[in-house]
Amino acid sequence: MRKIIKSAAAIAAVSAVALTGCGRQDSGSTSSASGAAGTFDKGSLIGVALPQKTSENWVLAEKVFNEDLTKAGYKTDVQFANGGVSEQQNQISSMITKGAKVIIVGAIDGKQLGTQLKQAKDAGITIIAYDRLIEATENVDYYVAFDNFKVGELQGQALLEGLKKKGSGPYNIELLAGSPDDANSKRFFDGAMSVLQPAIDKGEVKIPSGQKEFSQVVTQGWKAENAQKRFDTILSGNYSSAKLDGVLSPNDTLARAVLTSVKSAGKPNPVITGQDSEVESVKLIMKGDQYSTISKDTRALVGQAVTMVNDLQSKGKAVTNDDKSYNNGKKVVPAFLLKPIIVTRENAAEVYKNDATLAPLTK
C-alpha cells in the first residue's frame, strides 16, 4: 500500500487503468456530483479529518495528504480523532469554523457526523468520503476507496487457495470481521463471503464455532487484543482436538492477533488472510506464517483524493466511475473507485517492486 507515485497526475492516470475489469463497476464511466460547492482560490484550506491511528496506512496517509495538498497549493488542517467520534465531531466543526472549503472525511463512525456535515453543507464546503462510506446523510458529496467489496471477494479467493494447497478437505475455518462501527468492515465480509457461502453449503468448509454471521465475528475498533481474546476463547472451546486450517482475517493487525493466539495454543499456522500490506505481515507471509494480504496502495488513494480537490477547485465538480454502487441511507454517494491487489508470497516481489520500504522484504 506503499508503492509510490509521484504526481497528482500520474496517480489519477494509473488509477484509471487499473480500474478496468474490477466488479461491481462501471468501467469507463465518469460524471459528477450535484450539489458541489463550486470552484475557490488554489491558496483554500482543506481539511482532513482521519479516524483513530489503528494500523500503518492511516499514519501514511496524514503523511501524504500534508505532503500532496502543500505541494499543490493549498494550506492544510490534517487532525486524527485518538479520542473517538466527539473528537472528530469537534475537528471537523473546527475545519468549518477555519474556512476550509473541501473536507475530507475518514469517519470514525460514519453515521455519526450528520450535524456537522449539516452545518459544512451549509457553509458551502464539499465533503469527500475517504476510505470509508458516511452513511445516513445527504450531506456527503464524493466517495473515494477501494473497491470494498472486491476486497472481500480477494480474501475469500486467497483463504480457498490456500486451503487446497494444504490437501483434501473438509476444512475448519473460522471468521473474523472488523469494527461493526465502519461501514467497510460489511462490504469486507460480504465480498469475502460471497466466495466462501458457497464451499460451506457444499461441506467442503466448516466453522466448528458456528460463529458464522457479521455480528458475531465483528472485533470493536479494529483493536487487536478484541481478536485475539475472542480467538483465544474460540481455540480452547472448539479446538482441544480438531485442527483449525483457516482464518478470513479483515486486515493486517488482526491477522497478527489471530497469529499470537494460534501459537499460544500450540496449534500449526492456518491459512490467515489479510489487509494493507503492513511491514510485518508482509515479512510473516515471506516467512510462510501469513498467507496473504491486500496491497491498496495509500499513495494513489490520498493522490486520487487530491485529484479531486484540483478538480473541484477549478472546474466546481470532480470526475467519480461509480455512481450506483454506494447508496448511504440517505442517497447514492458517487465514487471514484481503485482496484485492490491480492499479495502472497509468489507475487509479493513484483507487486512491492517499486516500494522503496517494502521491496527488500521479498527478496
The other form holds:
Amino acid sequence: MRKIIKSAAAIAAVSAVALTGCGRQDSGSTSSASGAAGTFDKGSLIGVALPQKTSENWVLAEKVFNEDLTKAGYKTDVQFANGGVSEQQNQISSMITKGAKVIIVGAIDGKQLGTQLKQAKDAGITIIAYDRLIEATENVDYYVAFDNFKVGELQGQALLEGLKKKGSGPYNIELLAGSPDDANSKRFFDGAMSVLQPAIDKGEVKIPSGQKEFSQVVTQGWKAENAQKRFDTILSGNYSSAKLDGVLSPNDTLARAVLTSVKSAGKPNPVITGQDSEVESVKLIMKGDQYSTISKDTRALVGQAVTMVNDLQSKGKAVTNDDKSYNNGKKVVPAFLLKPIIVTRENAAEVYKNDATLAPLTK
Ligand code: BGC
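In place of the form predicted on its own, output the structure of the form predicted in complex with beta-D-glucopyranose.
Below is the whole assembly, all chains and molecules, this chain first.
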C-alpha cells in the first residue's frame, strides 16, 4: 500500500517538474513538494514552531506570523520553544494532532526533528523550513530564508573594509560563529571565510588565538554569555600586549557580548561585524562602536512564508527561486531566498528609511 502511495506521489512530482518547464516565471520556478498535501480550506490551521528568543528577529516573527496569517484567513498556532529541542518536538506533534495543514519551522536543532516530520508527512502536512534549514530528513518540502552564505560574505567583506579604514595591516582578528546545531551557523562562517581566508593566507590578517576552525569558534545556543566567556579567555591569554583589531561576529547579540568583554579587559573597540539590525546595535553603529550589521527584513521573510502558504492552499505547490543550494543531507530542499543587505554608518539612514523603529536612530 505504502509503495503505491509513494509511486503516486512520484508521478505527481514528475508531472509538476514537467509543468515547471513550461510555466517558469520571472520571480522563480514552481516546484512540487513531493508527497505534500494538495489544496486545503482557507480557514485551516497553520502551525508555526519558532526556536528560542535568541535575537529580536524571532520575537518580531511571532507577531508578524500571527498578524499576517490571521489577515489571510487562517487559524494560527505560533509557539516558541524556550525550553529547548524536546519542547519544540512536542509542539510540532501537537500541531499535527490539531490538524495543521502546513507547519512552518524555525528549528532549534535542524537535525532533531526527523520523527515528528515523518509523522507530519504521513498526515499529509506540508513542512516549510523558516530561516534555518531542517537537515537529515526527506520530510521537509520548502525552505524560505535570506541567502545565508551571502550574509557571511558580506560580513567578511565589511570586516576587511573596516580594518583597512583603520590603517595598514597586518591586522589581528578573532573569529566567532553561531550555534553548531543551527544549520545557518556553518553557512555564515563559510561565507565569511571565503573572503577572509585569502587575506589570512597572504599574512595580511592574523589570528593570535590560533582558533580558526568552525568547531573552535562556535557559540552554543547563540548565547551571549558563552561568547563573552570565550573572549574573556582569548583576551587574557593572547592580548596582554597585542592589539585586537577586528572580530568576525555572526550576529548583533554576540557582537555586543564581545564588546562587553573587550571593555572589561580595558581594550579599545575592534572593528566588529553583526547581523539582524537590532536596536542596540544600530545605536552602536551610529556611535562608531560596532562596524556593521545585516538587514534581513523579518516582515519580508514572514511575508514570503505566508505567500507560500497561500500558494499551497490554492494550488497545492509553492514558488521557489533556488532549487540547488540547500542539500540537507537527504535531499535538495527547494528554496525561496531573499537578499541580505550590509549596513554600516554610511548607508544606515538609506537602508532603514522605511523602518519606523530604526529610521529615527539614524538621524
Ligand atoms: C538567524 C540569525 C540570528 C540567529 C540567532 C539564525 O538562525 O538566521 O538571524 O541572529 O539565528 O537567533
